[in-house]
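So this first bit is one chain, no partners, the form predicted on its own, shown in C-alpha cells.
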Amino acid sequence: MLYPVQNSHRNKLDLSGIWDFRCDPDRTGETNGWANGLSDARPMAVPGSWNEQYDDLFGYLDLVWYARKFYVPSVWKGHRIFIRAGSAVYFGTVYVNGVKVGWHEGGHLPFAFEITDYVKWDEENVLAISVENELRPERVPSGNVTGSAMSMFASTPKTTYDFYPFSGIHRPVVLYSVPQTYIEDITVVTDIVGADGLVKVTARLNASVSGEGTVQLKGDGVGIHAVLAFVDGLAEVTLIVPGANLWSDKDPYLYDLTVTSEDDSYSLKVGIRTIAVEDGKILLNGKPVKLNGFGRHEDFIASGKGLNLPLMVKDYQLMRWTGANSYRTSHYPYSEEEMQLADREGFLIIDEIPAVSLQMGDEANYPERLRMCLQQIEELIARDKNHPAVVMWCVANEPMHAGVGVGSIGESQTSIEETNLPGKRFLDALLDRARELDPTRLVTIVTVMGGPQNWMENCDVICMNRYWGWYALGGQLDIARVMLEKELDQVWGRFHKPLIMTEFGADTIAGYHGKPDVMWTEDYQAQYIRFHLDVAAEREFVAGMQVWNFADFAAVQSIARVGGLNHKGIFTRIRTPKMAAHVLREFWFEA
C-alpha cells in the first residue's frame, strides 16, 4: 500500500490520460479479445467517471473496459515492474498484453500487481482493465435491496445510498518499479513524553532476509539518524526527538522520514501527535480540540468522483475560509492525494469505509458483507496508517435497522435494541477489527436518526446524523430545536462519551430567499445551521459539528432531488457560497 515513488532506487510512470473505452453489457469482451486493445473505442479520462463525460453513459453501471498502450523504459530493467490503480469502482480485472494479471473487489482503495514477467522491452505493451459497478444487495454498498429505506428517495439508480453510483478508474493508473529486494511495507506510530516525541519506526521487506539498513528523520533544526538491523525481513526501532514540533491542526509540521535497506530506500512525512478521548472530550496531543467541519463528497462536474486535483485545492481553501479544521470522508475512503494535503494543511480526518446504509435487516447477506467490510477495512489502515491527519476511523454509516425510515425518531427503546442484536454484533465485529490492527486512533460508526442507541455502546466517539428541523418537524426549528436538545443531553446521560453530530442540514436552492424563512430557502438553512450551533456551544460533550454537506452534490433522480442533486451544500455543486457558510465562519472562523 506505499504509494509510488520517484527515487534513486524506484521509479514511477503515471498513466493517466485519455484511454480507449468501450461498453461491453454482454460481456463478450474477454472472449473477443478485448484484453489486447479495443476496436471501435471511444476517448475517456482517466481518472474520471464515466458516467459525467457521455450522457449516455449516465445511468450505465455494468462492464466496461479501458486500454492503453504503453513503453516500459529500458533502464528499468532488472527491476520488479507493477501496474497500480488507485480506485476502480466496484470490481476491476487487470490485463498486459492480453493475460489477467489479477483482480480488485471494492472501490475507492488502491490494488497492484506485479507484472514484471508480462511486459515485453522495447516494444509497446497493452494495459486493459474492465470495471463494472453493478448495484447487488450483498455489495457493499449495497443496490437494489428490496425494502430498503432509502426507497423513499431512490427512483434510479436503485441505491441503498444518497448519492450518486459513479463508476470507473477514478484515480491515476500507475506503472511502477522496485528493486528485488525492496521495502515493502512501513509503520510509523508516534507518541509524547513530556516535551520530547517518539517516532516508532517499523518496516518490512518483501523477503525473509537479514541485513543491515538506516533511518532518519529530519525536521525543525534536527536530524536523528538510527540503524535498523532487518532479521527475517523485520526491522523496528524508536527515535526520540528532543523538543519535538507537534503536528496540530493550528500548526501541521511535518518531519520528512526516510528509510534504507541494502538496496531500496523511502520517505514519507511524518508528523508527531497523539488522539486520545477522557472526560468526555476528544484530545489532540493531551489539549481538548474540537473537529468542526463538514461531510462532504468527491463529486464535481464532468469528472463525477475522479481525481481532480485542482478542485481539492480550491475545497480546502474554502474550508478554510469557513473557519473549519476537520471533515469526515463520507461515505468510502478518499485519494491519498487528499489525505496528503490533510496532513500539510492540518485536517482531522474521519476515515470512513463504504459501508454506508447497510441493511441490517437482510442477514442473509451478513456473511457476504461482513467479509467485504472486513476487506476494506484493512485496507483501509493499510493505506491510511502513516497519516497523522487521520485521527478516526469510521466502519459503518447510517447502518438501517429493520423497518428503520430516514425520518424515524425518538428514543432508542429496549425492544428495538434487543430485535437488532445480531446487527450489533456485526458491527461490533468491524469495531474490534479496527482497533486490533490500529490501537493507536479512535474509532466509531455513524448512526442514523431512530436506530438502536446501543449499536453506539463500543465506539470511542458517539456520532450521530440528526435532522431535527428537516426529515423530522421540517419547518418547525423552535420544536426541532427542544427535540435535539433533549437527545444529545439524553444519549450524554447514557454513554458520557464525546459526541460529534456528523450530519445536520437542510436542502437550499441557491438565490431562493423567503419571508418568513421557509424549507428550501437559503434563509432557512442559515437559521436551521445556527440554532445547531448554538445548542453544540452550550454542552462541552459535544466535540464537534460536521455541517451535510460541504457543497451540493449528484444524487439520485427522484422527486426528494430536485435536478438529480443532493441541495444540502453550504456551497452549490460549482463551490458559489450561500448564507450559510456566511454563518459558519461566525462560529468557527479563529475560533
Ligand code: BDP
The other form holds:
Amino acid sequence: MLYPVQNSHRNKLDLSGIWDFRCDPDRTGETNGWANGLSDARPMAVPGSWNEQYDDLFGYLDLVWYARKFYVPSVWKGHRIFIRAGSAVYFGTVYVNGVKVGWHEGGHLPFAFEITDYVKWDEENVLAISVENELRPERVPSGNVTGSAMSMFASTPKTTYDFYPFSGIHRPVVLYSVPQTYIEDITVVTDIVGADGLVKVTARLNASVSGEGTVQLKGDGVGIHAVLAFVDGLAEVTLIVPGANLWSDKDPYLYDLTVTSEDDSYSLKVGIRTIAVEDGKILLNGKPVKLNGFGRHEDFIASGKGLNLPLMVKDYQLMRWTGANSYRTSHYPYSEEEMQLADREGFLIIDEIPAVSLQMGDEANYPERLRMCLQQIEELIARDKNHPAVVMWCVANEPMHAGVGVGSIGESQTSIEETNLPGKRFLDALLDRARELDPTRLVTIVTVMGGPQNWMENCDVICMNRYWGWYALGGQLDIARVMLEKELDQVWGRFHKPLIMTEFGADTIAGYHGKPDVMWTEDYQAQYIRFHLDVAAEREFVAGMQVWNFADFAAVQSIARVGGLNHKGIFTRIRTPKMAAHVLREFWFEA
Ligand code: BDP
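What about the form predicted together with the ligand, after the form predicted on its own?
And the full complex, kicking off with our chain again.
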C-alpha cells in the first residue's frame, strides 16, 4: 500500500473539496440509483467528519452517500487507474459510474481499487462513496455492548470508548495512475554495523516478471546506486552506507531512496536507525532513549477527525515547545501525512490499531473481533513499515477483563489472571501476528488500571495507563504517589522490562484555579503531572511518560465529560496551554 505520488511515471489528482452528501437511514440509496449521483444533496467537505459540519448530523452514525464528478486526464490513457481513500469510518463502499468497485471495513486505514475498466475517457465520471459508522458489539472498536464498563463515560452515543465516534471520509480521496507493470510494494529495513548503515530494500512488482531495475540512495555527500534484479516480480538488495548519518529524535536525518523498474519509479524517505530493548532499556541506535510526550487524538472543531494540515503542523510545534519527542496514535492509526511529518520532525511513534477498550469478557464476539484486529494489524504494518518514526506497534488499548465495572480501578491484579486466560490468548495472538509481520520493531499492549497483570507479559515494553490521583484517590496526591510508586516497582520486579506510562492525566477546565488546588483546576493538573514526572525520574526502568492528553477532545456525552469534552488536555481544544504545559517544559526541554 504505497502512498500515491506524482512523478515522471505516475500521476495523482487529489479529489478533496466540497462533495454532494445525503443521508440514507432507510438504506434505499443503492436501489434508487444514488451511485450515479445525488439529488437533494447538501454540501459536505472531504476530508472531514460529517458530525461536525451540521448540527443535525452530530449524532447521526448511519448510512450516508458522498458523490462528486471527475475527469480522468486523457494523457493517462494506457495507464492503470486507481481510486484511493486515506480512511472512511467505519465501512466504505465505492462506486464509479454506478458500478460497485469495492468496499472496505474498518476506519483509519487506506483502501484503493483499480477502476481502469470502469472509467470513461473524455467525459465526466461519477464517483460515489457510501459510508456508515453503526456502533456494533462485534466491530473494532465496539459499540452498543451491553454491560460495558464505559457507561459512565458514554451516555450517548453508546461507544465502549472515550472519544466521539466521528464519521465520514476523513482523509483525502485521490485518483492516481501507474504504468501497466508497476512497483506494487517496497520494504526498507535498516541496520547499523560499526559506522556503516545497512539499507535492505525489497521491491515487488504487480506481475511476476523478470527484468532489471535500480536503487539509488542520496544524502549529504552520498550517492549510492545498485542494480535490482527482478525475478518473478521480486527483487532485493542491501546497500552499505559508510559513515551513515543516523535518524534519531534529536537529528532526524532522512535519505532519499528511489527504486526503479523497467516501467516505473517510486521515491521515499529513509531514516537509518535501529530500535531494541536490552537490559530494561529502550535503545535507539544502541543508546538509551526515553519516549516523552502524549497520547493524542485527531480532533478539532469543524474538521472533526478530518485531515487538517495547518493544525497538524501547529500541533508538532506545540509538542516540540513542551520538549516532547514522542506520542502514541491513541486510539487508531493517524493519517499518512502525520507519519511523514513525524519522520521529518523526529518523533518516536507508538502506532496503534483501533482496538480500544475491547470487552474481553464478551467471548461470543471474539471471532469477528479477532478477524478485524488481525486485518487492522496487517493493514497498518503494510502502510507504516517504512517510517523510521514508528518504533512500536500497539495492538490494543485498555482491553477490559471479564466482569469489569466502573469501580474496578486499582492496581493491576494477579488474582484474576487465571479467570482471564481467554483474553490473554486473544491478545497474545495479536502480539504474535505483529511480531511475525515486523520483527524489526517493538510490540506492546497498553493496559488498564485493575487489569490482569499477566496480559503484559509478552510485550517488549510494558505500557500502563494509570490514573492514581484522578479516577482513584482523587484529591489525595500524596497517597496517589505512594500507590503509583508501589505499582511501578512491583511490575518492574516481576517483568524486568522497560515501562512507559502511556496515560496519566487529570481533567482540567482552563481558567479554573484554586488554593488549595482542588480537582479540575489548572493548579491540580500541574501538581498531578509534576509528581508523576518526579516518580519517573527516580526510576531508570521508566522509559517514557506520555501525558493524557495533548489537547482537550470531543468525547461522548455523559456526566463525566463537561460540554461533551474530555478535559485532560495540556492544551485546550483550540490549543491554548494550561499551567501543566510549563511543568512539562521544565522537565523535558533539552532533557
Ligand atoms: C483511558 C482511555 C482513554 C480515556 C482516558 C480518560 O484509554 O481513551 O480518554 O482513560 O478517561 O481509560 O480520560
